[in-house]
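Starting off, we have a lone chain in the form predicted alone, written out as structure tokens.
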Amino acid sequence: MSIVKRYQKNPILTKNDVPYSVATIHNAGVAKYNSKYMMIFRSHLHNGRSILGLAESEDGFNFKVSAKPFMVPSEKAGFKEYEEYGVEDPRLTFIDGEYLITYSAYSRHGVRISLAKTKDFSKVERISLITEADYRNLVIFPEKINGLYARLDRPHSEINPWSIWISYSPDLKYWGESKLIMKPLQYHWDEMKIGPGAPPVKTERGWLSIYHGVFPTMDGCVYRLGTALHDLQDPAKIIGVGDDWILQPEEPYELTGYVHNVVFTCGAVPEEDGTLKIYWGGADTVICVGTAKIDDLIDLCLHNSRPAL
């Protein structure tokens, strides 16, 4: 039986949802706001680029989508010559007051992490690009660490294919002190490929991570879900990483749409009853949630662990 438990009415949001004319809806950052929950979610357009939405829930499962995009291709000096093939899988992070969201700008000079902000979503700041090329899936710790901001992502390379890393800033600006902390595993449900998911979240027994896996097939690539539990003090030590996958493409609203088999996370949300909900795009076409016990999640990762590197 799966650590995550689907939500029955998966999926929770489709095209067909929102008020405005998309292709798909999927990879959703959220995070809570005076009680409600806040989705920021990514759709093509038919034109195959890609904008950023938004949503709102009472519950965390019924959604009502917004009249208009959330974030489309900035015409700022800065940001239009970066961001001019779209803007993609956004992460939200809850720190000193604001919201940081971190999303993916494609432009013909390969995709970066931009960094923007908002306090009640409604408005938008951006503040930089704050990676080079090729960089992906990035999120922000909730807090910061010995004085510093936190990040984990995950760049291109061929000497470490598609690894995680994490590095620090004082400002949110300018980042440094990187170190690689985890690595694919050889013949492994993640060998070909790791990534941050949501952002992690805070536990009394370390920072829970959600991060996604890819593995090769003579029929494509399979996208599953995994677990990593970091040290409070020192995230860049990972204290055990879950052997097993928590989630795989398995309904048909996973295992067909616009990329198959993939199920792929952008946001969790912790509750007080113990729970996380989990967030994730279903073959890049819809958006589903289902709920996990945060201590199945790191048991897992500290009695079933594989190696980090």
Ligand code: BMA
Contents of the next structure:
Amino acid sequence: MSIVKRYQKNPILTKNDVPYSVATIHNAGVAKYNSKYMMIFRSHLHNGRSILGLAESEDGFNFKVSAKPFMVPSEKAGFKEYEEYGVEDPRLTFIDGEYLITYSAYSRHGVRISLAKTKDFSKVERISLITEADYRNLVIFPEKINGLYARLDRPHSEINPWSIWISYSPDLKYWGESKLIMKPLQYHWDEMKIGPGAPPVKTERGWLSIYHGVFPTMDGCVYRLGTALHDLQDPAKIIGVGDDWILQPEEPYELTGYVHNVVFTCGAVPEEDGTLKIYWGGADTVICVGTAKIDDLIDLCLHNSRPAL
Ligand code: BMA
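To complete the pair, please output the form predicted together with beta-D-mannopyranose; the form predicted alone was given just before.
Following is the full complex, with the preceding chain placed first.
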């Protein structure tokens, strides 16, 4: 049986649920706000560029999309030049009484990560672009570690393709102490690229991270999800990486769409009963949710692991 149980009414959101004109609704960050689940998701417009929308839910399964987009490419000096081609793949972290939003900012200069924040999901304030070009998939830990903010991200270079790094910051703006901590594994389901998915979840046994891995085939790439467990005090230390994927494209809405064979996560919400709600984009076209037991995900990292590097 699969470790992630798909919600039987997937997909939970399609473009028909969006009150403005979009071609897709997919990769979404999700967090609890008071008793509600707040979701910020990516949509392609009909020109192929992306914007971010907002949806909310009482139960984490049934979401209502807001009447207007939440974030569109900025007109603000300093951001405008780097968001010209769109904003993508939002992740949400609740820390210090506010929600941090990290997202990909696309422009003629490449893809960078931008940081914004909101207290109440009505007003949003951009803080800073926090990487140079050729970075994606940046997740911020929900607590300071040894007095510093911590993040995982995925720079790309020819010498070291698409791997996961960690960095730290005293103020969310200036980041350093960067270190490579996890690489794609040759001839494995994640051999081409890996990247952080949902912001790490704190558990007694370590920080649980859901990441995506990509395998190239004659029929294009396949995006799957896997798990890694990081040391609580020193998250640069990976305790174990699950050898098996936890989710792969199987349902029709994951196998075909805007980009076929994709399950891609930007958010997961831990629940008091020890389960994790994982949200993923299906084929870059719709939003899906599934549930897994946090203990099962950790056991996979510990008892059936592959090397991190
Ligand atoms: C990645 C990003 C994601 C997307 C995935 C699959 O490179 O563009 O937003 O979901 O590819 O197409």
